[in-house]
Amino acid sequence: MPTAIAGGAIAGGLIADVVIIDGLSFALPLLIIAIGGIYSERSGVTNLALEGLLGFGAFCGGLFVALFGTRFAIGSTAPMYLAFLCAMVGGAAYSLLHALLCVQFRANQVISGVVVNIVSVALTGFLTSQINASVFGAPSNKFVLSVSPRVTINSFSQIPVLGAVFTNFYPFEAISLIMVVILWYIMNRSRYGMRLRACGDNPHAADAAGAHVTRTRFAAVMFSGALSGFGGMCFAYSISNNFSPSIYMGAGYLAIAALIFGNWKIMPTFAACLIFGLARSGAYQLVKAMELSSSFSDLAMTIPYILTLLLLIFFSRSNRAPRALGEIYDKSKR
C-alpha cells in the first residue's frame, strides 16, 4: 500500500510538471500577443486584429524558414531566431493596414480588424499553397518548421512544484519573460507610455501638451503586429512545427479577452494568461490521464474559451478601458 501510495504521488508530481510546462508554453506568447493589444487599445485604437497579425506574422517566419533553413548548418539554431525576426517584421508591416484604415481613413476601428483577420486568413492560406506548388513543386498548405530546443537548467529544476518553470522550456519563453518586463517599463516608467496613455485617455489633451496623436497612435498598431508575429511564430514553433492555417486557432481573440480581464494593465493580463494556459494544459492532461477518445482532447481545448466567458461575466462591471478608445480623432475638434 505505501508503494502504491508513493508511486501516485510520483504520477501526480509528474502531471502536475507537466501541466506547468505545458501551460507556460502557451500563456508566455498568449501574454506577448495580449501586451501588443494594450498598447494598440491604450493608445485609443481598438485592436480586434491580433488574431490576423499573429497568423500573417507566423506565415512570414515560417516562408523564411522554408526558403533559407537549408541553408545553415545542421542543428543551427539561427533560423528560428531569423524567424521569429522576420516574424515581427511581417506581423508590423501587415497591421499597417489596419493603422491605415483606422487612424488615417477613420474607419469603423471594429470593422477593420475582422476584416484583417478574414484578409489575413485567405491570404496566407493562398500564398502558402501556392509557394509550395510553385517553388517546392508539393501540393501542400503548410510550411514545415525545425524542432524548436529545449532548455533546461539542472540546478532550478529540482525545487518542488517550481522546478518545472526550468524544466524542458522553450527559448521563447525565457524571451518573451525578458520583454514582459521591458514593455511593462515601457508603459508605466517612461515618458513614451506616458504619451501613449495619454493619446487613449484624453488625446486633445495630449496633442495640447505637444504629443503627436496620430504618430503614436499608428506606431502603437504597428508595435502590436510586431508582438502578435512573434507570439504567432512561438505557437507555430511550440504546438505544430509548422505554419498552417491550424495558426488561426483563436489565440488573437483569447488575448483580447486577456488584456480586458486585465483591465488593460500588464500584469492582471499575465495572471488572466496563466489561468488560460494552466487550464488549456490541466484539462488536456486530465483527458489524457484518464484515456478518453481524440474527440473529448479537442473539447478539452475550449476550457480557455469558456472561462473567458465566466470571467468576463463576473469581472466586466470592474473593467475600465481607456476613455477614448474606439474613438476617432479630429484635431480641429479640439
The other form holds:
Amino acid sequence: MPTAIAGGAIAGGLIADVVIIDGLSFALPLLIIAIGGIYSERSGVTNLALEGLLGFGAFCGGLFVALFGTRFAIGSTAPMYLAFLCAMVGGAAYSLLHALLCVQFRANQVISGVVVNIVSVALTGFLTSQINASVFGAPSNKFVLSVSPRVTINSFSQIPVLGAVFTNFYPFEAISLIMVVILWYIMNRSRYGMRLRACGDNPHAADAAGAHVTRTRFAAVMFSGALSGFGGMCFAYSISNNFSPSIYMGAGYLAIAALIFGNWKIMPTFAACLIFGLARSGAYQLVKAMELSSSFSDLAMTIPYILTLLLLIFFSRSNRAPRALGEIYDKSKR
Amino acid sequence: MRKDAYIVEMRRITKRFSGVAANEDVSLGIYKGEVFALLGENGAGKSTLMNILFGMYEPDEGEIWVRGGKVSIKSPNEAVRLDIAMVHQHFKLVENYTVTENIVLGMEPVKRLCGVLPMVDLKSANEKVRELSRRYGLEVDPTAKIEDLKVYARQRVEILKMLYREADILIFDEPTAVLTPQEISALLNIIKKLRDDGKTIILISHKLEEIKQVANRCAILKRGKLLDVLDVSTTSTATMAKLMVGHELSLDIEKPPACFGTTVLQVKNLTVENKQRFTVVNNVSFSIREGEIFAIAGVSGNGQLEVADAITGMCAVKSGNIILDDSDITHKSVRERNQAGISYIPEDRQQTGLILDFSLADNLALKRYHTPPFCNGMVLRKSAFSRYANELIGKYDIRGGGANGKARAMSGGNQQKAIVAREIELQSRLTIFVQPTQGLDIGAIMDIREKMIQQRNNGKAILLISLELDEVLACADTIGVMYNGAMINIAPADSISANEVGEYMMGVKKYEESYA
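Please show me the structure of the same protein in the form predicted together with the partner chain, now that we have looked at it in the form predicted alone.
Below is the whole assembly, all chains and molecules, this chain first.
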C-alpha cells in the first residue's frame, strides 16, 4: 500500500502534501499507460489489454532484477533503470500478441484484449512461482525489488501547497513527464502521428494516401505495450516494492476510463489521471484521518471509479471515439 | 493528334469475377491532354476497367501501356507513381482532418523544429494548397475540417489531392452523380481548366449532356465489351444513347391525359424547423388528388426534402396539418402512416431506403414482415419472404444476387428498383418519390418514370420531389416550386413553361408577381 512517507517537508503532517505526493505517484504512471491506450485506439485498435500488458511488463522487469540484481553493487540504481527498460521491451513484445490477433488475423478486438489480460495474469503468476522454486529454491509468488529512491528539490519544495509536487517524488515521475511531452509531440506533430490518427479515423483514406495501415497499427499497439510495461513497473516500484499478482489491481482499466474521459487526447487525459490519482490518495488519507478500519479503505479506493462513472455521465456527450475504432480493416470493403 | 501519342493504352483487357466477364477484350487508347469519356449503363464495366488502370484489380488478360512503356500496375500506389490518380465515387477522406491534412497525408512535407526535430509542416502545405485551389478554381478553405464540408467541396479536396501529387492522368468515377446542377457545371468548368493545363482526363459517366459538354472522345461500353469510340463533337446524344442502351430509346414517356379523383393528401400551413431551430419549411399548403402527379421543383436545400420528411413522419412538424383521406396524420407514428396509405421512396437509398447488410428478400418485406403471410404470430415465415421476393424479382426485373443476396452487393440501379418494387406493392393511396432517378442510367430512369406514371394511371396520388427540372417537366401534372422554404407557386404543368419554373426556382420571379 502507499509507501511510508519520510522527509522533513512532511514532518508538519500536512495531509494536503501527502495527498499530492501520493496522488502524483499514482497519476503519472496511470497517464503513461493511458497514453499507450490512446496510441492504440487512435490508430483504430481497441485496447482492453492494458491491464495485461502492464502486468507482463512489470513481470519482465521484476524477473530481470531477480536474476541479475545481485550482480550490481548494493545501493546501485542501475538495476532499477534497467528493469524499466526490460518492462518496456517485455510489454511491447507481449503486445505483439494483441497486434497479431487484431491486425493480422482480424480477430475481434474486444475478445483479443480480454484474452491477453487473462493469459497475462495466469502466465506471470505461474512463471513467477516456477522460477522462484526452480532457480532460487524458494517457493514464492513475488520478485522482491529494491526500494526506489525519492527525490526532493529543496529550492522548490518550500513553495506552499505546490511545493509538494517537488517533494519526495520518484525518479520515474520525472521521466514520465518528459515522456508525456515526447509522446504528445509524436502523436500531434510528427508524420507517424498524423498517419496513426488517420488510420483510426478512415483507414481506407490512409491506405489510398500511401500510409501503411497494418504497419502503423502494429507500431501503435507496440507503443501501448511498451508504455503499459513502463507504467506497470512504476507501480511495482512504488506501491508494492515487488512484483506479485497484486499488480493486477485494475489500473489498466482505470487508464481506459481516463482516456475515454480525456476524449482520446493526451492533455485532457492528463487532467483525468490527475483527478483519479488525487481522488485515490485523498480517499485513502480520509480513511486514515477518520481512523476507520482497513475494510473502509478498500471501499474508499473505489472512489476514483465511482467518480469516473459520474464524470462520464456529464462529459461523454461531447466525447467522440476515433471513427474506425474497433473496425477490422478490410481493403476490399468500401 | 498523332496515333502514337497515346499516353495510356489498354490492349485486349479481360477481367472476370467468378467466371462472369466484367470486361471482355477491351482495347482503347487515350491521347495526352484530352477528356476521354467512358459511357455505359450501370454495370457495363466502366468502373472495373478504370479500377484496373488504377491498380485496384489486376486484369486476367491484356496489357497496359503508359507513356509508351508496358507497365504492370499491382496497387494504387504503383498507379500514383505513374502519375495516375482517381477520384472515387466514395470519397476517401479522413473526416476529422483539415483539407490540407488530407491532401498531404502520405507525403507530408517535413520541416525541422529548431533545426533538429522533424515535424509536419502544415503552414507551407496550406499555402501550396491555397495556391493550387486558386489556379484551378477549386475554391475550398485549406484549414476547414472535412466533416464540415458539403459533398461538392469534399470532391474538390479529392481533386486537389491528385493535383498536389502532380498526377497528370486523372480518372473521375461518375463525379456528377452526387452533385446539384449548379455544382455540376462548376465541376465541368474545372475539368476543362485541367485539360487546358495539359492534364489527361478520363471521365466515367452515363450522363450524355455532360459528356457532350466536356469530352473530346467517348468510348461506349456495353456488358463489358467495347462497342465503339466516337468523336463527341460529331456525334449526337441520341446516337450515343442508342448505342449505350442497345435499342432505340424513346425519351418521351407515354402519358395519357390526367383524370383526377378525390383529394388524397392535404397539407395545410405546414411549418418545419430543423435541428438548429431554423425554419426550413414555411407555411406550405398544397393538396394532391387521385391520379395526379404533384411535383415539387426547386434548387437543392429549399425545404423540399423536409416536406417529404414531415409527411412520412421522419421529422417533427412545428405547426400545420397533414391530412390523408380525411384523417389527420400530423402526429401519427411512421408505422401508422404507412398503414394509413403512404409509400416512400427516399432520397438516400442506401441510408434510408435499404438495410444494406440484409438480404434482398428481407429488404423487400421490410414494411410487411409483421403482417400475414410473412409471419405467424410472433414467428417469421422465411418461406413467404423468399416466395414474395422471387415474385417481385421477376415482376420488377431486379438483378443482382437473387433473393438471398445482400442489398449491399447490388448496383445502384437495382437497389432503387428494389425500393420502388417494395413501395409500389404496398398499393398505398399516396406514393412519395424523392430524387427517384438520381445517379441511375438512362434505361433505369425511364423504367422508374414509367412505373410512377403507371401508378398515377391507376388512380394513386403521387408526390414527386426532384432537383432535375427535366424530370419534373416530363412527369408532373401539377408543379409546385419551393424557394427558401416557401411554396411560391403552384400551377398545372401545361400552363407553365420550363423557363418560368426556372425563374421561380432561382427566386427571380416572386409569388406576388404571378398574381399581378
